[in-house]
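In structure tokens, one chain follows: the form predicted on its own.
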Amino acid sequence: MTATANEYVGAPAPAVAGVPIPQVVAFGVMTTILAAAPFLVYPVFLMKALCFALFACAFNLLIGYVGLLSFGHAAFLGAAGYGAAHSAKAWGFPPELAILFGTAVAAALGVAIGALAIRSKGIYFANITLAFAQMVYFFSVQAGFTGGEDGIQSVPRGTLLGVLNLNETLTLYFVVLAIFLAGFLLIYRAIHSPFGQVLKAIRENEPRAVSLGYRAERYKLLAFVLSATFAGLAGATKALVFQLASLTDVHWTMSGEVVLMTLLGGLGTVFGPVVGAFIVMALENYLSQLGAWVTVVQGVIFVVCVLTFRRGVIGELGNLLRKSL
């Protein structure tokens, strides 16, 4: 599975604003379906499928562009998650404070992990991650703001910019759908700036990126604190949805997750972070009914589909796409 599944070869393809007109259609039919989707599947469902596909396009972020994998990125989507739903119930903060709130916390703790474990490399960085993240586990369990085991319940939704009732389903969705689109455009942007290239050059090479003058270590927390931010992002958005911050989100089980959607999906493609997410959503809802075995399924599938698409849903189809011009 390579990191470059969705990069095209040979001659550059016809564009548009500096966009292959690919991605741009790509992107226009992936905003319809999400658009028309509240009028025939259940809401809910989608905002929550929405909340961790930017989850996964913030991962994405950290280990498809610039290889770094991390097993801790559940901290910053529950640390934002506790933010938001706190500032809402217990400051009385709108929907739209509530969510920079809980982002902001998240690029704080971002900052703080990756100044600390950016100097370290492979699976010694990924221990790292996950040594922070169950601290912010076990912070959440003992703090008393948190709720403990019960969490912040019934949070309010509010008025978004005293004028959307995020009360009513349809006008949430779409707020979350703005969010989403928003997130994903941003991160594409990143990704496609001479700020992502140099990522790239640092993925591939990185002591002859060291040699051309750049310095990796900041370019590397960089990308780090902006994956940490988006990955609050859906944790504050996601808690405003569900009314809730529980230490589910803050679990490690939620950054195996992760990890899962955007392997699934194409590690290092725009859009399979996006797939990645639907597919584990949707297997999650329609095999809950299984219990515990859940798990198992859906490591069965996961082996299955790696063994078969080596380079996630996305990468092979885009792979196909390649053969097939």
Partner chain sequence: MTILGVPTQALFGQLLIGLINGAFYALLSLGLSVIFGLLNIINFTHGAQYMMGAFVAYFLLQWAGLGYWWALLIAPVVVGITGIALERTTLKRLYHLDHLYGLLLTFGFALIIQGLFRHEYGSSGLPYSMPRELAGGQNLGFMFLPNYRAWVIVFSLAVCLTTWYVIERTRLGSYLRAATENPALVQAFGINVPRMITLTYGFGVGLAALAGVLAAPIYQVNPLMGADLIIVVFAVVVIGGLGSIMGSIVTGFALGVVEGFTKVFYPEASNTVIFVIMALVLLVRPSGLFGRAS
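Beyond the form predicted on its own, can we have the form predicted together with its partner chain?
One chain, no partners, no other molecules: that is all that follows.
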């Protein structure tokens, strides 16, 4: 699946430090909104959306720039959540170490799953990642420390670096925002580095990239591990915010949800996954009383996006403005 939105920029556009101006502006707008938002909107909702936005950006790294659709990214989100929650609750890790530990768990899992999955492409890849995620799910159901159906509850948030008390909602919000922005910028940097260019080359024409001397498998594996790591960062942060790590985050429906967010926002766009995540989260929030209808609405969005709206919100917007966003 190739990205459609960032391909039509021909001549080099005006840029700040190598970043095209529209993207700098968009980043400024996004940061301003997110910094002001907790004073207007319920902060816990925002934090949830930020965690999912980072999750979707990590997922987009793989689908948008390597062309690999993973249907098992919940495994990384969930495993990191369990890692962070367990280390914070049972071993008394401070939040920064708990998040690091959770992220490391996801990275290690990414190496293991990636090494096997990366050998396949397209539908096979989607199927294989889904199956591995299901393995992680059943492991989480049965392993003792995950608490089975109950999950790991009342995880202590603690004090970040011994200074910031994360039990204060606003402090926590800005920490989550900082984590999100750091993750977002790192992913941006990875995509727009020579490494990212090689990834795109592999996506467009793998045999040619190989013939030019690039070890495609290694690049793809590295991209997979990066994607898993950032998904893990999102999961670990989410576990501390909600003080909960549960089976919901490992279930395959979560893997489907991140696909939905990214597709709706715009595959292969820089800001699409963020917008998609916020829209999906807002929808779920408003529709939560309607029970099974949430699933129906998600399904309808999938169908509409695939049939008529394949560029996604940001992709369409970028196309309209003739800018790459």
